[in-house]
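The chain below stands alone, shown as structure tokens; this is the form predicted on its own.
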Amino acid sequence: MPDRPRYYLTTAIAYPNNKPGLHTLYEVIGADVIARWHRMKGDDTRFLTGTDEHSVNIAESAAQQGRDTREFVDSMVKLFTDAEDALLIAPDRFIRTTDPDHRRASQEMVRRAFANGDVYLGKYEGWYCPNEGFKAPSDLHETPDGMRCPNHPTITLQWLTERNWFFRLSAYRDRLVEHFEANPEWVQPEYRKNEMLAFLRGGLEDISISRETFHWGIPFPIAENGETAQREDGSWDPEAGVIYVWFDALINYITGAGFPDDPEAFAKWWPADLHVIGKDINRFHTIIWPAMLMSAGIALPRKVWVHGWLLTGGGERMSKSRGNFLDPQDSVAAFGPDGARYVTLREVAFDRDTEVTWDSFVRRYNADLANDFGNLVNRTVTMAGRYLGGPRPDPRPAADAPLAAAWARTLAAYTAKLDALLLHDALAALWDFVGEANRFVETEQPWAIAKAAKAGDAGAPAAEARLASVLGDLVEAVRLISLASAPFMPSIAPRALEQLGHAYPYAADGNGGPPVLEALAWGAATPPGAAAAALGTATPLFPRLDVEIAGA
């Protein structure tokens, strides 16, 4: 359908200098849910994630191991793609900043900024964090071991003095303030927007966008005399240096949309509808990045969502450098891919910092998945098969079904929270309905109705009809929960629906099938006059975990 809405979302790209932690992949899991939701709604969706490979830290790590830098980074990237595969992440493109089209995009952005008078030669002197780049003194902490970057406290900073190309960021302060004020929703949550507005009002300094003495990166395309740094044989003059890693990294979002190689694709996909990023890189994405786009004459992204950090039980930030992180592969091994996705996004608020522990994940898994939802699916399918035989019972019309009214309220809350990117609240709303369905079982007691239906007295026919209605409503409730939870638990949804005798109409990445909001209407899968379908077999979806065993 060429006229269907398009939706383009991205995550920040990660440094592949070590195996990823769950805190690194948290935003990728969240973005994958958002992408799946839009695909299931029928939007033409493009989801981009990937790796940022030109940091000094990567080159130094490779050198310390005596390995070729590209060979080292390839092996590190595989750790990320393997972990994302295990978590059922389904991007439309996994971009690497070493990709040839990204080199072309980055060099074109430098050329445009230079042509616009926003790039000039200067001298930089200051602290350099190998993981993050040049840091202002106000952004650093002084410790007994010297100056430290708060985001990478175990990394030794370097004091550098070198000739650099600078980007005239200071020239864009007023235009950026105007954009913030004219588009109050473009940076969310609100308090993250206010942080950046306060920073802007303090004024901006120009930023270095090249490294002269470092050569693992994208060649800087402009020579000192202002002409091209590319030689006649196609090689690049090493004296021109390389593009600074942060300038290069941000450009991946337009590379992934087709810039500059495919103008038709770029016209379709840009501007991005959503950047999902962490709070520590808010300034790069909502001040530096939009200024770069303004300089190049390119539209700004429509929304930037800034999530918080995963914190340990003691309130410390999880990080690879601190060694206090959760391993995504361990999470998948314990909870399964769907369970790992669920507990991460249910336990960690998508709009702020959250303290989590392995035990809190296990408790959430057991309570919400093994006990509440898994048990609901199992006993619904078991009771319907035992009491009614093979055919799947149909639900009552919405006007006659108590659960239908509860579902209407749930669906409104769930979709509102999901569209607002409050993923944890969306799951909470959906699991409120899981609770409603379980209470419905206890209130209606199908086993008691089945006993009355077998009594053979005058009330048996009415009991039989009531039993079919109650179980039909339960089967429908489980269908709706399973389908609604599919963006979060994409391989559980088809398995649950199969047990109910329903086909799962979407592809593995959420594409295809009917618009999900139509499919989530009460009774949508059982139109009047449709032939009776057969129930499947009850099979446990979420084995209960012992806390000590799960954490071993």
Second form
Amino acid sequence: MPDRPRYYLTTAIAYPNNKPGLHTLYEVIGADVIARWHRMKGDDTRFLTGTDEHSVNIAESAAQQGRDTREFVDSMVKLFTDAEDALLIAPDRFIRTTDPDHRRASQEMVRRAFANGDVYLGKYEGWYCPNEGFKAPSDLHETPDGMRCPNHPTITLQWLTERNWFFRLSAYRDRLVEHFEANPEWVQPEYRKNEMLAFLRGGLEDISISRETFHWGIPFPIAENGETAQREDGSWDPEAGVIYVWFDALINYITGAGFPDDPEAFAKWWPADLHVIGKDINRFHTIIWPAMLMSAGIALPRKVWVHGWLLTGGGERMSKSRGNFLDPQDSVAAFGPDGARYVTLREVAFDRDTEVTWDSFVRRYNADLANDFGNLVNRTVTMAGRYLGGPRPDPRPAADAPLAAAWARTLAAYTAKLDALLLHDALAALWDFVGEANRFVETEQPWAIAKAAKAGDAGAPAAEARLASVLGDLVEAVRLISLASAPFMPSIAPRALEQLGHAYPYAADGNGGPPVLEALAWGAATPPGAAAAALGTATPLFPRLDVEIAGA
RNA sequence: GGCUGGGUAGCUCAGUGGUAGAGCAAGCGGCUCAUAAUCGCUAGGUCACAGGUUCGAAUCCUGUCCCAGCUACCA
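One more: the block was the form predicted on its own; return the form predicted together with the RNA.
Every chain and every other molecule in the complex is listed next, the one we just looked at coming first.
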């Protein structure tokens, strides 16, 4: 399939210093939905998530627990992969910055920048908080007793000097501004782009890209004399230090595309179509990262999407250090994997911060999934089975079906919102149609038509035909909703379709099957002349939750 | 401090000059296929505050208050 579009997207890689919260998995769930949508559309899709495992903090955490660093990160990373599995996240690769190919990619990027004259030896000087590391002067207070860090006001700061390799970021300011201006949608939402443009206007300083005071990292590949730091036996000279963790972390996106080991794969997958990131790391992704790529002569990613944060009911940021976050495993236990994905992405706007509470999730679950959608599936399958016997009724042609016109509008809105990455709005658009279908039932009152069909009088044959039409339309409406929601609820969609007597033609990760936009046309699954399949058994998909019990 | 986004019904939000909207939550009624479900109706707001422009302002202007973000090397 040479004409098949390819789509490569990534999330930020997570820092595995603790078990992951829902606020961390939020972006991964959202990216997974986007990946599944592209797979179902028929795009050759590659979706990358992973973990960022270097940094002095990781090494210290391991040391405090008396554990080997590698063994420590392995155990932490498992918490992440377990949580992703529980949420039905299906990456094509889960990358770890401790992977061997990532070491090669990172060292190659340093070599390229060096060869291009963008890496030089210098000194890093600054105020150093023993509890937190180097601090920017703007974050500090000047007191009569010297400079103080606001987070640790009792500790005297030290002025430290460290020999470092620097990356000539300053040289890229103009080219970055040009790129921002030539590609107005490359950072979204708009106000996030403007923040970075304002930053660029202030000019750029070079950044240090090596550390020599600890060794948990990727060996810096260049020695002080500019020669390779690799020794005859293949080992790396510890005197050369390690690559600064941020420099190495960003490179995961090209490692995951095949750089540098597999030029063919890299040519296929790079540049990435989309980086999904949190607002706190915007600058790294839209200023430092593109400059690194420019220096290495590599194309820039096409789009960076900056999402907001989950806030607590009081408006506080959820974070592991504050301990005020929701546990993804609790969420899966209460709502099921599909319900957890749905309520998270429906309650939290993908383009800004949103306050969420456990109660808001429970209310959303009950209202949208148990009452509106789940009950719609249940009443549809029950009525079709009871009134028509076994076979699945076919829908009327689109021109004769009132719901078909409404569906066309819904599908247009749904796909437009998905393509704009406004995932919460996409779900809202789709759920408008859930309401249409429920109102259709009230308007048509199939139970009344069924009564007329059984009356045995002159009107009975017409009533029988009408009953099949109405229920056929309804089954079709539910098929379309179920299929369209599959990127959000990948394990519910097959179960819903089974009850409706339809096959689910996609693999567990959304690959295979027909282009979903074709399958989402009214009547697409029931071509004229096809044999009618049998309905399945009505089984509730989303058991209603008691708010008191669920909140306990 | 500067710049940016926001402050609209109990909750989450839509609404950029023309008689205040949606969903959820609440109350009432209908229906019975369904997960005490669903459908309809009702109630609920001095649109942060104070001035101004205008025939008319949530919407434009000025000022004030509050919340969040950006203002470079924790990741």
